[in-house]
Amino acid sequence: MYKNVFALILFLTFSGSLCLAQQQKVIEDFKPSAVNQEGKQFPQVNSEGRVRVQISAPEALKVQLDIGAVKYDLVKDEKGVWTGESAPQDEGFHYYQLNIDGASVPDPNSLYFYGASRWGSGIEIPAKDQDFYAVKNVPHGQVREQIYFSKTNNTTRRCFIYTPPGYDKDTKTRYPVLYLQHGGGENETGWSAQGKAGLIMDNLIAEGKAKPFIIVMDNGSWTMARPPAGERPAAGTWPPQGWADGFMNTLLKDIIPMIDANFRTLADQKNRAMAGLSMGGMQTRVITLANPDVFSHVGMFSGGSISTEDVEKAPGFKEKVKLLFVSYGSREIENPRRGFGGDPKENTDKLKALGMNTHFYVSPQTAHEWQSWRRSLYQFAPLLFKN
């Protein structure tokens, strides 16, 4: 009997240990990554959407892979060479470092983003609908860089602004305008690099789905005032009050005057939108619900919503906002830490119910991550500047 207990215990154990071998088993179809350094091999990605990266530092005693708020170890060879990989990531854009002895550093291999208040290294999982955001055959638009000075905060800045195919060759056409803004620790790099906010207009436009249309990206990040020496912060509410006033007033003193001054846009409220991811969306939020007569069209990406409530305490917002569009990753809407302002769902379909033109987008099997923001525009640009 006890023969028979002992070889059963032994078989299961053996059994699992098995089908834990078979669940980890590593799919050796790695590619290069599509945002590597030239000539770069690592890091590379698999069809499970696993990250590997590789480098060489022979005199380290530890090297780990930090992906996805998560830390796996590498492996050393006898020449020094660190490898190891991930497990399978979202569909989409992922920052990511190296960590090599418990310091954090950029992969030599890749290309640099800029995010979480740094220049770091950046991948991407091939995704199923990456067609959208595709380099293709089409006409192209420019993403230019615009230096100019704010008299507001007695500073020179600097935009980024995506005019579209023709804009130089048609010089009497004006476009409307879309203010689209990044998320806390970014800047105004990230939706042309890592939003791939040009590449999607291209193709909406060349296939006819949206209106030409400019997009200025802007700096908007901003910090807190410190107490005095000494002091404790003090309690409060979250973000702290007025803590969206200091771009608000660059966005309408500065940098709305500088682009109609130098573009050919259409210079009015009906032809003016803004969006913005997280912090971005958030800074939509308070900015559009302060300035009706500013913007006609809103955009919150994974950045809160709007209620009745907000609505009532904003006077003309109503009436003179043609479209609220409001989304999320599907795995932000499962999580209930979801943004400022209640259920993001409720809210924009009461909105509706009071007939407002609201819209409420889902990025499936996405979180608080570039897929859900560059699904977010490719949903919303078409639904920008309707006749």
Contents of the next structure:
Number of protein chains: 2
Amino acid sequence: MYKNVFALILFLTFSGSLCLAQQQKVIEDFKPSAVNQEGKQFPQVNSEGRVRVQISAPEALKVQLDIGAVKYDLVKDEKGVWTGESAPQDEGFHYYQLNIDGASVPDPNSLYFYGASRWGSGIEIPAKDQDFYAVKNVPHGQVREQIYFSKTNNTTRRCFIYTPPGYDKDTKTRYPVLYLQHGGGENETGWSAQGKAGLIMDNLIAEGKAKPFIIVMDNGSWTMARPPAGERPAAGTWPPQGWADGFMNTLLKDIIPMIDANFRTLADQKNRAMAGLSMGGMQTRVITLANPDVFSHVGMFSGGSISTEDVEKAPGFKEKVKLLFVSYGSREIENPRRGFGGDPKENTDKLKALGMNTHFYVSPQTAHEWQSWRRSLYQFAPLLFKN
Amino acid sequence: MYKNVFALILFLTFSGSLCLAQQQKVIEDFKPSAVNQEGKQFPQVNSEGRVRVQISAPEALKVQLDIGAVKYDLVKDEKGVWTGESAPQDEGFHYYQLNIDGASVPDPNSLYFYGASRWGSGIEIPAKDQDFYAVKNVPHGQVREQIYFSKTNNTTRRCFIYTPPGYDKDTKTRYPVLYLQHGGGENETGWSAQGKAGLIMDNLIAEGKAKPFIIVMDNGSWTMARPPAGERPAAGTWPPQGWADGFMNTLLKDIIPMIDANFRTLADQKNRAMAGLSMGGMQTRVITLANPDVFSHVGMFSGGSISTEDVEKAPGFKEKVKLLFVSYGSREIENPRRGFGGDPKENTDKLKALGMNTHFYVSPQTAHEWQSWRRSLYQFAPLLFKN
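Switch from the form predicted on its own to the form predicted together with a further copy of the same chain and print that structure.
So here's everything in the complex, that chain up top.
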């Protein structure tokens, strides 16, 4: 009996140590993240994709790294510097923050990005395919910040416009346009900063894989694109009401006319595309279903899909839309979001069977995050404006 | 005796209360800062220019607001939310940070700006003259992000280019160019974000007060513009060596040729200006003294001045430079920085007496900060390219 208890204690102690050893087995090949502030050595990432942060907080009682919805305790050294690391993260970009004695704050060492409805820290886990968005010595387009007055919203707004390399050189060429939307809690800076849309296009164009086109990145947030109360369409009006309408009005009445008036666009349906991620994909669905005379190419990244029923209720959509591209991160497909008109692959395949030019793409080993959307743009852009 | 002691106690108590009352006499008309993150109610500013911050940090022992090189203790309420305010601040833009149990971090409620060699919080104290940089319903230029390859540094670099309203409409007009530099610890984003250079120009052009011109804002930091070791000029070489040389080479060999090749510039000396603030002013001094065949208009904002001795050692400068503009904040002049070739007003007046077109400007009641430099640009721009 005593022997058994002793053995049990030994077993528990041993397995406890094993567990501890497993938790602490961290490969010591950390390198500073690519989106650190200039000259900052932390945060760092190792070959497993663990994130290690460091901050001086001599009087703090508890400091945590908060990434991927998990909080990791940091450890304080004798100088009051706290250090610690996360479990391995997926390849690509992630938002994170620090918690210092209950205060959620940005890490003072990282660059800042707008997501989760706030400017906060970001980190890059080097991806095996990161070459497609690397800064290379190729001709670079410009990302232009444009302030403009919106009659729909009765206010000045801001958007970013990517113009392809050579746009200013040959002033006779006109270009197709992609209207490209961010997700919920993000804004007009997202596609250019964390999405690396400009670099993806520069590289695709340099390799001859995509036609040069203009990309317009505006703010589709409900709070930023809400029409004045008197001008909101009544409930029950087609197209479907809600969060998409404010932006639809702004896009159709203000943004597209402003872009066509100020840039050398090919200002017709066959040269106009819309795409978006997450909430931006849902907006793309509502807006393009209601306006097949305006857009010919449609992209929805982690933002639902379009069903045969949708198409039946949208006169002209099936005939006039030349490309429907639907994509997800693989970790989303493992746990699919069926809330927006059924299974996205099944929906997309059904439309292909009906004769539409549809594409379904799954980003390997990524979730509802920017690496899925960078890859989606990289897959989508070469398909645009080919017909 | 007892009466006297009693009177003394009364007096001390009363004067102590007075002192406390004076410290606490804060006018309760706080409003959210103009550079808060979307939807955030804090930080706030009152009519005295006091800054009030608020942050939830339930387990923190001490939280401070750090602004203008002074730290102010915040007070915790029963929910763990800390609140407190600073002494009145000068009008205009200021960097600040929070200290949470010894950790210096950005305030999670503000927008972030690059200064003091880090991305951190900023606040706007409304200025009586803020109309000149307000967002108005006038034609707006663009601020363009351009990535380019620099042979001098053997790396890709980034700059921002302001193109005036109408630049894309009339593709025959060519424009003069101002090369406009940030200060030490800042970067190529400063003039556009905290400096509001684009808005200042949009408003000046709309009122017909300034000629439309292009502004190039690049990174002049020593760390970003340092030539490879073998290519650094030997000590004692004219022009003066040090922090300016790396950027001078980059500017003359890479940036100006890239801009002239890609924008519709008037690519000659009489249509090319250089200006900068603080370190950027010192760089302007060194670079324009050494290159009077390249630049015709010169601006130094809180960054020293040019003496008659400087001009005597710089052949052609006196004859070829059509404008020398020197400015300071009034609080700097009260405590003048005489380290760069003598008293700035005296130096500038002497050059005027020698026949040069010089201007000396003092920004009222501002220090070595962005409000001085916004006002300097507003004064400087209308003088440019008039002859």
